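Consider the single chain below, provided in structure tokens and representing the form predicted alone.
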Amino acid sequence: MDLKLDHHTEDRLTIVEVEGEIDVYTAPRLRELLIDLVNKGNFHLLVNMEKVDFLDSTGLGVLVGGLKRVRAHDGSLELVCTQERILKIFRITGLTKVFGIYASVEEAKEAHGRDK
């Protein structure tokens, strides 16, 4: 399975669309998108896996790596995702009390526009 990537940006908030897996073998992608996306001034990211299908330690250190980097910046890397079989990632490994996990990129954008 391979990894779709997608970026677009909607009222200072850039929207990351991630499709596929995201393991030892596609996360460098992600990674450099998220670095592209730094380095540009983005700093407010929201990645919607709603379409990915698995997720890897080298995946989460992906998703930590980003966040790391937009804090650095005073900005904010959340996620939507509803798929158990990948919220359980982020329970297990204490995650969901690092990122902001929302049910749909809806959902996201109000609430970072009330963070504003």
Contents of the next structure:
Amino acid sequence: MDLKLDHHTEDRLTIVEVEGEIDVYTAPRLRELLIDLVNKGNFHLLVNMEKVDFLDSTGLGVLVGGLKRVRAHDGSLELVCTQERILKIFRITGLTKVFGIYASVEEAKEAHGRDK
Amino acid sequence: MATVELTFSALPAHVRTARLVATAIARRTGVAEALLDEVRLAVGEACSRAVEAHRVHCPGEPIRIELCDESGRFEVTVTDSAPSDDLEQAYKDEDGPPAAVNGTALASLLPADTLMSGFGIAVIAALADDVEVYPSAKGLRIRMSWPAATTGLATA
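Pass me the form predicted in complex with the partner chain as well; I've looked at the form predicted alone already.
After this comes the whole thing, all chains and molecules, with the earlier chain placed first.
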């Protein structure tokens, strides 16, 4: 499956919907989207990965790059993910301690609301 | 001797094909369903690393994958033709990939948003229960294996 990307903003939180496979072929598209969002002043990003079938280290690199960009603007980049196959690579790499990872968009929005 | 051997041009689009082929053969060889995601990710990491290395050093050269079914193991070897970089050379000097595979230290290796070959190898080391990395001036060879049914492809 190719990569499908969409996004919308709710109350200063930009939710990025990702569907498909994030690998060395598709990751540049996600990178471009994250860079574009930050360049347009969206500094609080929530990446919904519930429909991601595959994620490799290239994809992780893009997410870390996005995190660095938003943090430069005191922003945030957090994830929604409950799939064990995806969470595993975050655990292997220690990135569970770098990203806020939520079980649902609603849960992430509530946490974001509390932090504002 | 490889049960299946394939070569592909150093294009990112072909990495997915390599993953699919490896996963399909792993399944037929008798690798447990619970391990197939690990095979898919590890082979993808090895092929992504090779593609990136070829794009820098030798974009016209193909990357080779060998998939074997031997002695109750499913074995995958990914071979590239790009000279190994310093990090990979460092693996040769030590005993395999860095010990920080399961620790937070690994995250600090990751550059802003680019693939770092050593990072991919460290991920592979965490996924396959037997990994060997052979760096050389002629290229890098990554051999990884998982347990498979003893019957395997020979009788499938």
